[in-house]
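Take a look at this one chain, the form predicted alone, written out in structure tokens.
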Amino acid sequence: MRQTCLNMVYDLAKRDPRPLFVGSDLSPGLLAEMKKEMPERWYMEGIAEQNLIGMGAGLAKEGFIPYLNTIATFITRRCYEQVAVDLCLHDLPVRLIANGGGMVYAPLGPTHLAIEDIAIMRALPNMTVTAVCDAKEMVRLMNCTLDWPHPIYIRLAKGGDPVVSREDLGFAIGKAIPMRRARSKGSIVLMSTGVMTTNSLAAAEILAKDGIDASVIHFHTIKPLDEATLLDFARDAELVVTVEEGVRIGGFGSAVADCMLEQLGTAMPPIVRLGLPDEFPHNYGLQEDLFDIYGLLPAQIAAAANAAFHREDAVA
């Protein structure tokens, strides 16, 4: 997905004189073709992200359409203040390209997961976020950014992840996809974004085996929320199941709650949020490890679902 992404960045500037790449003290063999064909539209900074987004905001000043690259917790947690001032505030053109959300640098540690950044980023007014599940969508999405008129935020997973979209169920910023349908618009509705959505089909066919027909909905966008396919499913759902890889306070689950609450009120079906506590992780290994332990595996998301259909208390 990562290699996706800045690839796509090249196709863009072939075919655009607006976009250009900055990244932070990344390998110097990245996008070695864009830097030797174009040299005055590739960037390399060192380790000082908070210069690499005033750089994007000046470069977008000018009319450009500056693709940022670096870690996400460094593009996140340590860019705040820059991103929140220098690019939202100014409804700038940005995209900030953040590699390794959510739990992708497990053997890392803490300081290198980025287990909050959907949280804080769809903070930000002006702030485009999103978190596509697979490389092909990757393009879809790039696609997009070129007219797209607001800063975005481009959540990246490890790469190499099973291709589970379609070209043909179609793609626009801020739309929701439904890739499973049950065959009513009852039981269980699984709504994910990123990669969680693999792990949501998964679950579904595990749900499947056992009796309970699930959708699964896809949300490639955060924010802006397509609250209206939201809505659609959630309104006769007996259980909604929100699924993602970061923290589940003001991450997207909250984004799908509040939604829900303040449309549907007291009619609001049951959800379950699955994400991470309210806690760093301090385990290291692999991004499947810290999935088992967070229980987002496929199995785990399906048993956690299934207890919380078959409970009349299912919120959580």
Contents of the next structure:
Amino acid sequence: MRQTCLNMVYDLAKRDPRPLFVGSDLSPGLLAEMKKEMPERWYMEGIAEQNLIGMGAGLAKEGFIPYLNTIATFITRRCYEQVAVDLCLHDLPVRLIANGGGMVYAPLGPTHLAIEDIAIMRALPNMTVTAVCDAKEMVRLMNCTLDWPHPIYIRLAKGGDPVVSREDLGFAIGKAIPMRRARSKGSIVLMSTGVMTTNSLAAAEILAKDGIDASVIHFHTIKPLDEATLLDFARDAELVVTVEEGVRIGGFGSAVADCMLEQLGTAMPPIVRLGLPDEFPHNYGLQEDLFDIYGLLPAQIAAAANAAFHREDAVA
Amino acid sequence: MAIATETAQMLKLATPPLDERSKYLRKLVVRALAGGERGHVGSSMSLIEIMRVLYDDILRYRPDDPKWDGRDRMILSKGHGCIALYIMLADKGFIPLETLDTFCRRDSILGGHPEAGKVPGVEASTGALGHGLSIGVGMALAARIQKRDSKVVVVMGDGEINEGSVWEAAMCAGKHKLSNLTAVIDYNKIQSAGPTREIQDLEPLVDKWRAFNFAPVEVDGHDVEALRQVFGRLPAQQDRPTAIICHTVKGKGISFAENDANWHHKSKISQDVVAKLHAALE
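Return one more block: the form predicted in complex with the partner chain, after the form predicted alone shown previously.
In what comes next, the whole complex appears, and the chain from above leads the way.
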């Protein structure tokens, strides 16, 4: 996904004079061909994220579409005021390519875990927040970035992620994609973002074996949130389960819950938000290990949904 | 520190008295302060001659076409000094003079910090300090790529350059040898909490900018002719950005406010205070 995203920057730059790439201190040889072919549109500016964002804003003000790239925690936490003021207040078409969204950098510890990026990015006016589920979908997103007039946060997954997205389902920024439709809407609806959609689809298969027919709605765009699709599925659901690789406070599940509460009021179905609790992860290992610790593996998602579904069933 | 202080004292002795235009522009500042009943008094007054020379003699712009591609870009990074920018924009016809009377009012376009989307001629929304130079780096780089000869001038406060982001931007500008970029420092030596040498000493300031691969120049920031000469010879060196360190006086022109941190910002400015400010300029 990461390589596809960066290759797409080069591809877009070949098609359009506006895109340019600005990295911080990334791998040697990164986009070497682009650097060679168009040296005035390829920059590596060192470990200075505040400057990275401000410089991107200045370039965008003059008509460029800068694609800025560094590790997710650094492009969000380190320069949050620059993102807020230089990009969002000016509403500039700058793209933040965030390596290692969520818990990709599990072995590197909490300084490198982007657990609240979705929450803090979606709080900023004018910011668009995206987390696609695989490399194929990344291509579709990147193709849309040329004409989107606002700043975009592009959360990257680990890379080599299984491809579950489908071209025939279409793609538009701000439009959620029903990836699995239950025969009846009166069932469990799993709503997910990023690679949690992959896990949610697998969870739906497990639920199916238990006789529970679940829908899976993929939100590659967390903001603007596709409230129409969300409500279309939530309105008749027995249970909504949100799944995200990040903190529950202010994250994707919060956005879904806010929408349901405001639009459905007392008619809203029960909601379970799966994600990280209010703590920094303290384990290392692999991303999968942290999924396991926080209940985000397919079997755990299915079990949580199943338990909540039957709990609600008992109440009813 | 000693060297710069001596330089400043030497320059102060040689500073010519304010001429009628400098006094007139300061009266416009008082007009905005009266309109808003508040504002950064000292921080605006120290900027007047810098802004006057930039807009009277140096910058290329079209008030009836503020986004004209061929314009020079001026970012007031010390956004709290915005009245000094607003009066120049009013004086040059970007906005009507009467707009100054609405400063900080509920529906005004003129806030306590300038916003690019609201005020014609304001290049960047500033107020949070330490942002302007990076934006200027991006603009200067864009001008180079687009083969435009636009100058990019970023005006910063001395307290502002406490921010680490300023030095990130300076390193980047030096690396790219952005000779079309000029950093201006309004070195009035007093920040909000007190003297800069006590709060966060900036010395040796000239050496700092030189070390970041800028061509540093010192000038009396209230000497109009000296400012014209320095700004008229940009870049100071062909292969690097310029840093113009302007030795200024906080509250310049208002005798009772000069060099007094208490006049950094004033709220609840009464008609009596307005009258005193006017009287000081007579």
